[in-house]
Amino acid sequence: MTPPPRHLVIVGGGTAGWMAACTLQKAWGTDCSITLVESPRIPTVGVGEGSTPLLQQFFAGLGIAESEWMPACDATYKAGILFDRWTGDENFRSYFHPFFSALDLQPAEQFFTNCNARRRGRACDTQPDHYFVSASVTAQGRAPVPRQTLAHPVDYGYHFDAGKLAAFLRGFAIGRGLEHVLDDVIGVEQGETGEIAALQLAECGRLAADFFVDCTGFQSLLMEKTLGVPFVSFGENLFNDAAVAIATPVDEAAPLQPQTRSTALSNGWAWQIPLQSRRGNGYVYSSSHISAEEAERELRRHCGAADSVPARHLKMRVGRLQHHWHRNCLAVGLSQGFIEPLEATALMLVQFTVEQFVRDFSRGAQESYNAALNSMIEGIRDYIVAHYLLNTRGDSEYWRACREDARPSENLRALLCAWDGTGDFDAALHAQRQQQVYLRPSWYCILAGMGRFPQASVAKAGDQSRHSALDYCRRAATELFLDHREQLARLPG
C-alpha cells in the first residue's frame, strides 16, 4: 500500500480546487500536509450552476448538512431537467429528464413497456413526464425532499451560486487546518525524472511538494503546459464552444420549480437556473454559426434582460486530457477536460476524479485509474451527443449540422441502431453496461422525449396506463413533498 504524499499542493481554487481540497483533507488530513495556492487577481464569478444527485454524497461525506451550506450558497433543489423545443415536432415539444428513485419503479416499468411497443409501431403514450414522480414534483413547484423518512432515499440535485459554493468550501477547509496561499505561480520547476518538483511564486518564492493537483482551469498549467499531456478534442462530436451568461430577478409570484430548463435557440441552447435570490440564464452556442454579439442579443430577448444588465462571455474547450493522473500530478476540473453543461456533470466529474484517485493512489493503480476516468468522460459525452443527433429542428444550419455532421462513437451508433430496430433495446444497454454512465431510465427518456419512433406510431390519448401512472405520480408528489419555497424556508438563513 502506497502511503499518502507528505506534502500536496493544489494549484487553483474555484469549486474544483476547493472540492478537491476538502476531499483530500478528509482522506489524508492526518498524514498529509495540504496547501492550496490561488491567484488573488482572479475574480470569483457567481454563475448559477446545477448538479447531479452525487453532490448529496459529497456533503454527507464531509458531515455538512443542507442547512449549513444551502443558505450560504443561494441554493435551491433540483429534481431534473426540462428540455424544451429540441425538436421540430409539436408532438414532442418538451420532456422532463428526471432523477430516478424507488418511487418510480412501478410507473416507469409501464413507460418502458409502452416505449418498446411504440418502437414496434403500436399506439402508446410515451411522454416521460407522465411516469416519473419528480416530474410531478416539479410541475407542482415542490421540493424533491420527502417530508417523512421513506424506505428508500429519493435522489435529487441542487442549483447554487458557484462562487459562493467555492467560498463556503474554502472556509470549511481552512477552518480544518488547510494552508491557503494567495499568490501567482510564475514558474514550475521539474526534477531530473520529469516530475514536478516545485512552484515558483511571485511573492512567496519556491514552494516544493511531493504531489501536485492542477485546478488551473482551461490553461492546464501543470498537466499540459508543464508535463505535456496531450489534449483529446471532442470538436468532431460537439460543436458548441462558447457561452454568454446573464442574471435576472426571480419572480416571487411564480412557483419555484426545482428544475433546470434547457431551451433550444437558433444556434445552441439556453439554460435557466432558479436560485433563491435570482435566476441564472445562459446561452451555450457554436461560434462558427453565430457571433458573440448576436448570441448575447438572442439571450437577452429570450430571458427578458435589458441591455443595461451585464453579460459575461465565456470560451469553452470541449474534450479531455489523455491522462488525468500523470507522474506526480492530478488534473481536476477544467484542467482535465470539459463537456458542455447540458446535463450538469461538471461537479460530478470533479467528485469522481478526486474520490477515485484517493482509492487508487494507495494501490498505485495509475493506468486503470486513467482508463476508468476516460471511459466515464466518454460515456457522458455520448449521452450529450445524443441530444444533438436526435434533434429534428430545421430552422438553422446549426441544427442540421448537429444532426448530420457530428460523428457519434461506435457505442452510441450501436444504441441508436438497437432502438431503431425491433429487437431488445435493454439487451443493447446491458451489453454496454461497463461503458455507459447514464442508466436505463435516462436513455428511454431522451429517446422517447425526442420522438425517436416510427412515424406510423402515435401517442394514444386515452391510454389507461398513462392516466394510472400520472395519477400515482401526482398523488405521491402532493402527499410526500412540501412546496419548494416552504422547504427552503425551513433551512436557517
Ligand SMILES: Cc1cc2nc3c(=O)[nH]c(=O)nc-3n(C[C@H](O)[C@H](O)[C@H](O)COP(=O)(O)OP(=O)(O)OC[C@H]3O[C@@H](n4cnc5c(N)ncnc54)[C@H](O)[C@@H]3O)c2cc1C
Contents of the next structure:
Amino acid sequence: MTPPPRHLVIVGGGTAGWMAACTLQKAWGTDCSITLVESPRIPTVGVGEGSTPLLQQFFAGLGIAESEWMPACDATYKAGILFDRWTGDENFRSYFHPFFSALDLQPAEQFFTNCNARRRGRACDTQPDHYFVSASVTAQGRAPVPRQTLAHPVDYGYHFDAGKLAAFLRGFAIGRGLEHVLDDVIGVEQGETGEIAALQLAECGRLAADFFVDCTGFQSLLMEKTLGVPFVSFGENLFNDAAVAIATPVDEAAPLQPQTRSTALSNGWAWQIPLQSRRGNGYVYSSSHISAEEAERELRRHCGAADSVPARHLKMRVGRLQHHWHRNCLAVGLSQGFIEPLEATALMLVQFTVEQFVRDFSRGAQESYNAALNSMIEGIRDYIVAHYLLNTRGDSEYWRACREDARPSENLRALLCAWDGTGDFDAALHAQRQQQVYLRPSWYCILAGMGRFPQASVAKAGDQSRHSALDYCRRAATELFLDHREQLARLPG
Ligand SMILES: Cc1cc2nc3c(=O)[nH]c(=O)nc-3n(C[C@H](O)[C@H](O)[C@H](O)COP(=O)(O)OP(=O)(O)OC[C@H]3O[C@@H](n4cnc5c(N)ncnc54)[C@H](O)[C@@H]3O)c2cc1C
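Now show me the form predicted together with the named molecule; what you just gave was the form predicted on its own.
So here's everything in the complex, that chain up top.
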C-alpha cells in the first residue's frame, strides 16, 4: 500500500481545481498537507453550468446539503436535456434525453419494445418524451426531487453559476485547512528522474511537494507542457472548437423547466441553462464554418440579447491526454482533455478522475487507472459523436460535414449498424458494456428521438401504448413532485 503524499500542490483554481481540492482533502487531509496555487491574472474558463446526476454524490460525499450550496450558487435542478431541431424532419423536431430512475422501468420497457418494432418497419409511437417520468416533470415545470422518500432514489442533476460554485468550494476547502496561494507559476523544476520537484512562483519563490495536480485548464502546464504527455485530438470526429456565451434575464412568469435546452443552429448548437437569477446562453460552433462575429450575432438573435449585453468568446481544445496520471502528477479538468459540452459531462469526468485516483493511488495501479479513464472518455465521445452523425439537417455545409465527414469509432459504427439491421440491438449494446458510458435508455432515446427508422414506419395517431405510458408519467409527475420554484424556495437562502 502506497501511503498518501505528505505534501500535495494543486495548480489552478477553476471548478476542477476546487473539486479536486475538496475531494483530496476529504480523503487524505489528516496525512497530507494540500496547497492550491491559483493565478490572480489568468481567469478561469467561467462556463460549465450543467451537471449530470453524479454531482449529487460529490456533495453527499463531502457532507454538504443542497440547502447549503444551491442558494449560494444560484442553482436549479436538472431532469435532462431537450434536443431541439437536430433533424430536418418535422416528425422528429425535438426529444428529451432524460435522467431516468426506477419510476421509468415499466413505461421504458414499452418504449424499447416499440422502438424495436419500428426498426423492423412496424408503425408505432417512439417519441422518448412519452415514456420517461422526468420528461413529464420537466413539461410541468416541477423539480425532479420526490416530495417523499421513494423505494428507489430518483437521479437528477443541477444547473449552477460556475464562478459561484468555485467560490463556494474554495470557502469550504480553506475552512478545512487547505493553504491557498494567489500567485503565478512561472517555472517548473524537474528532478533527475523527470519527476516534478518544485514550482517556481512569481512572488512566493520555490514551492516543493511530493505530488502535483495540474488543473491549469486548456494550457495543461504541468502534464503536457512540462512532462510532455501527448494530446490525442478528437478533431476528426468533433468539429466544434469555439463558443460564445451571453447571459439574459429569467422570465419569472414562465414555468422554470429543469432542463438544458440544446438547439441546433446554422453551424453548431446553442445551450440555454435556467439559473435562479439569470439564463445562461451559449453557442458552440465550428470556427472553420462560421466566424466569431457571425456566431455572436446568431446567438443574440436566438436568445434575444441586445447588442449592449456583453458576450464572452472561448476557444475549445477537443481531445484527451494520452495519460492522466504520469510520474508524480495528475491532470484534472480541461488540462486532461475536453470532449465538448453537449451532454455536460466535464465535471462528471473531474469527479471520476479524482475519486478513482484516490482509490488507485494506494495500490499503485497507474496503468489500469489511465486505461479506465481513456475508456470512459472515449465512451462519452462516442455518444456525443452520435448526435452529429444522426443529424438530418440540410441547411448548411457544417451539418452535412458532421454527418458525412466524421470518422466514428468501430464501437459506434457497430451500434449504428446493429440498430439499422433487424437483429438484436440490445445484444450489440451488451457486447460493448465495458466500454459504454451511456446506458440502454440513452441510446434508444437518441436513436428514436432523431428518427433513425425505416421511412415507412410512421406512428399511428391513436397508439394505445403511448397513451397509457404518457398517462402514467404525467400522473407520477403530478403526484410525486413539487413545482420547481416552490422546491427551490424551501432551500434556505
Ligand atoms: C463552452 C464551454 C461550456 C461548458 N459547459 C459545461 C457544462 O455544461 N458542464 C460541465 O460539466 N462542463 C462544462 N464545461 C467544462 C467546464 O467549464 C470545465 O470542465 C470546468 O470549468 C473546469 O475547468 P478547469 O478548472 O479545468 O479550468 P479553468 O477554469 O480554465 O481554470 C484554470 C485555472 O488554472 C489557473 N492557472 C493557469 N495557469 C496558471 C499558472 N501559470 N499559474 C497559476 N495558475 C494558473 C487559472 O488561473 C485558473 O484558476 C464547459 C466548457 C466550455 C469551454
